[in-house]
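Here's a solo chain for you in structure tokens, the form predicted on its own.
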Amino acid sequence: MKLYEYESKTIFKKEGILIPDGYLASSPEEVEKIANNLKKEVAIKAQILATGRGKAGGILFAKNPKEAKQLANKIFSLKIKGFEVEKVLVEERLYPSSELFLGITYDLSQKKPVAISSSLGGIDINEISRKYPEKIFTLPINMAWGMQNYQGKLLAKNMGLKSKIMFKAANIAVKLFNIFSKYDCDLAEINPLILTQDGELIAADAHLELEQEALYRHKELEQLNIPIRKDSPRIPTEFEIEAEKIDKIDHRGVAGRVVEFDGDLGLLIGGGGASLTIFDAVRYHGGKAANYCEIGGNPTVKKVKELTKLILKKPGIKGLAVITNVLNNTRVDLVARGVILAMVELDINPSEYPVLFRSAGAYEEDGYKILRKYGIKYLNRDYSIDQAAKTAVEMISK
């Protein structure tokens, strides 16, 4: 789960990392009031769950409250990468003597956290790695031991820091790693870490991403006014929101990880990475999917039924394809019962409606027996995913 900058800074402040003096605002009038109270030049920063806001005009600087209100009007009118700006962070403007980079992420190849530091902060780390790879220092960290002080000093030294400033930066690096570990982060980043004229190190920006599957462990987020939410690169559609509600009917199985498209073939697909293969196969054979949907882990009949009803009621739907991988632990009979029950409740005749099953795995013979009873066409494990996708596309093209 990605956090907004102000949420990340709430955690930073709690864990002892210096942040600029600032407050959240929801209107230009609030921005003016905050700027007046701060009695300093301010930075006005759009709060969105996407990168690149600076280049899009989402960060502006004002010399006085009147100008702050005018610039806030501009920021609130923006739409950045599909996100409307609903809140801004108003902070005292910092004038750095240098801008640094400090981050912790998880390296899948090494199967351990990796700390990264650079003397070039304030720009995207990927851009730094392309143009100035020699300016990036990486250091693997043993999760069992955590980051040691000497490792923090190595990171600080490779930012070009010396003397007391190096010790301060090392301390921040250790604190950042502790945040990474304590909050089950996938990413913890300060970019830029500002070195001020008077020798202070302040996190001018903050970026935390928390592991979605570990959020249940972090009840403390509620105390920090950080709500649990699902990440999305865009605002979810009503169709997607309804699908998510279906998945939350109970804890058993997955039936609701849905992305909406404007096609005419409804999909119930599963089998880990096979769901992506199935989706691609449908497109390859000229089909237009109405949705991407992953099912698995033995969702209940009720969850499958409600999800099927949601898909079948989508405008423009011409047919339904239920395709899963052969190596699949989801019971075929439960999926068959859920799909048929949905059709019955919608007054759809299963034997006449364009629906195709290619589902193999647990209880597949029981599932096939149910499908035969209701006259639904199915392909057994002798048919490949590609063949099933092609058959489904041809089914609604007739």
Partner chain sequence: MGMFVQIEIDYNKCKNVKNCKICEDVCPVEIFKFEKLDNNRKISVVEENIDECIFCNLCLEKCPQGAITIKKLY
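Note that the rigid core is defined as the largest set of C-alphas that superpose within 1.5 Å between two forms. Residue numbers count along the first chain shown, from 1. This is a predicted model, so every value here is computed, not measured. Compared with the form predicted in complex with its partner chain:
- The two forms, fitted on the rigid core, differ between these two forms by 2 Å or more at the CA of Pro299.
- For Glu211, the Cα coordinates differ by under 2 angstroms between these two forms after the core has been superposed.
- Superposed on the core, the two forms barely differ at Tyr23: its CA moves less than 2 Å between these two forms.
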Given for the second form:
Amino acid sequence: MKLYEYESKTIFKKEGILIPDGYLASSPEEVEKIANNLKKEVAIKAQILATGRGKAGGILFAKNPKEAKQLANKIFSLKIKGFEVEKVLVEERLYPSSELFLGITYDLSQKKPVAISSSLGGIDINEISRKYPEKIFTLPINMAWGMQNYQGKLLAKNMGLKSKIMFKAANIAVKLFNIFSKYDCDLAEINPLILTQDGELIAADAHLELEQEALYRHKELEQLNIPIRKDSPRIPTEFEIEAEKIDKIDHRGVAGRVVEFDGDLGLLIGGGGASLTIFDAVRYHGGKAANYCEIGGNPTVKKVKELTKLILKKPGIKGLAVITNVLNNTRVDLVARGVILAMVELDINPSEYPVLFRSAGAYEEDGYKILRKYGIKYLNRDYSIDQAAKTAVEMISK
Amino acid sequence: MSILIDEKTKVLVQGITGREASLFTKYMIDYDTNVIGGVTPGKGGQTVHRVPVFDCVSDVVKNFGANTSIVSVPPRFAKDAALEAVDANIKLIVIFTERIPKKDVVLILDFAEQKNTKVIGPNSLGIISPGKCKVGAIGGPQNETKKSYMIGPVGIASTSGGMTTEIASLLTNNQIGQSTCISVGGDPIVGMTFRELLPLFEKDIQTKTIVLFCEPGGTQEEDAARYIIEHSYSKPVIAFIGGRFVDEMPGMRFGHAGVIVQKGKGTAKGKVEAFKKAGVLVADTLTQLVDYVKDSLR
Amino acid sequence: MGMFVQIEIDYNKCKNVKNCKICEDVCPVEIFKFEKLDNNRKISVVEENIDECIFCNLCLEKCPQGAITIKKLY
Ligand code: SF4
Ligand code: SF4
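Now show the form predicted in complex with its partner chain, given that the preceding structure was the form predicted on its own.
Then the entire complex follows, led off by the chain already shown.
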């Protein structure tokens, strides 16, 4: 779960990392009032869950409250990467003598957390690593020990810091790691970490991403006013929202991971790696998918039925392909029942509708019996996923 | 031969009284796997499919010499269960549980490394050495397992449990058997990855060809490719990458928690390139995969 | 009756055991519902769930009266 900058900063403040003086506002009037109270030049920063707001005009500086209000008006009318700006953070403006980078994430290859520091802050870390790889310092950290002071010092030194300030930065690195560990983060980043002209180190920006799988053990987020939610890289379509509702009917099986596409072949496909393979196979043979929809973990007949109905009702659908891998625990017969029930409830004759079924594994004999009874064309394990996808594509292009 | 598990494997099931664990315990026994005990804290003294249940892992190790454990407990208890197994000197731990927080996974792997314990998973469907032994839910019920898997020369390692069985079944249909098939787990961080399994397959005289089922996201494929180059790997490796379409949809997850392309990293395209550089054949379709395997065995 | 499964309770047998609702307790897919229908009938078959039956036979094994019959309709 990605946190907003202001949420990340709430956590920073609680854990003792210095942040600029600032407040959250949801209207230009509020911005003016805050600027008035701060009695300083201010930075107004759009609060959105996407990167690149700086370039999109989402961060502006104002000399006085009146200007702050004007600029806030501008920011509130922006739409950045599809996100509306609903809140802005109004902070005292900082005057950096240098901008630094500090981050913690997991190195999937080393299977450990790694800390990253750089003397080049304020730019996207991927850009730094592309252009100036020598300016990036990385250090693996042992999860059980946590970050030690000497490691913090190493990170600080590699930001180009010396003496007193080096120790201050080391201290921030250790605190950032503690946040990373304590809150089960996927990513904890300060970019930029600003060294002010009077020798203070302040986290000008803050970016925390919490691991979805660990949210269950973070009841403290509620007290910090951080609501638990689901990240979505794009706004879900109505079709996708419907599918999610269907998945929530009961807790058996994963059957709600649905993505809408604009093709004409409806898909109900085996879960996990199989779904990836099947979707590729359909495309490889020139098929145009109307959707991606996984079924796995042995879902209920009702779930399969509702998802099938949703897909069959989608405008422009020319046929349906139900393709799974050789199943380990999802039952072929239950999937077959769901698909047929959907057709019957929609007044579709299963033996006339273009539908192709390829499945095998648990309870395949029962499944095939059912399919035969309703005249549905099916393929068993003698036909690969690949052949099944080809047959399905040919079926609707006739 | 085979790798990781064989006739000598003595299996302990952690969380044996759970719905899924009790089911696959039955399937393991049906496959003649030596399941010697189960652990569910507080339920010591019961039996599941005639397997005795204990409160602690050390009881089973001391009394029966368990050397392999399959962990199937709710995510919040997984760290404790796995650490208990490592501490009790279990040599191979297969973690079936999915959705375990990364921090817990890293702690398990660190401790396992110290004690020289091998870890497969989390989110692994299991391991099977056809004709000898299976650990976990891999293959499903007995008659399905027998239809899908047969003894032979191909080693399979896969990020997807379902595709492990699918590929085995496809090979079996073509009269090509398998040495050992491993579902390495679909999570972003897992114990043994392709890179760590390749050397085991290389040493195994039964294995002649290795098939890898891969997905976008993570770095397993790139790491394996590097290993193959650096160690002049001696056996043919054939890869199939599911989910090439994911490259076009950055930031979105498909299939498994680990399958995500972010900031241009973890793309299927990048993996294909890395493999090709390492001389690994990458099949575009499953049909082609079978052809490549046949050629390699000639 | 479902499309794929038929489940029937012989109420003449079922009524012999007061307050018994074993079938409701053992069925993993919630096919039986304990409710007072009338003096002779205290358990009903939930129509919309019938096709969820997985033929685990738990209800058949556990019913003290042998009152339940299940048929595949294919
Ligand atoms: S056989 Fe199993 S699923 Fe079917 S009604 Fe009986 S208890 Fe329920
Ligand atoms: S278990 Fe048998 S006797 Fe008991 S309520 Fe159900 S049908 Fe009636």
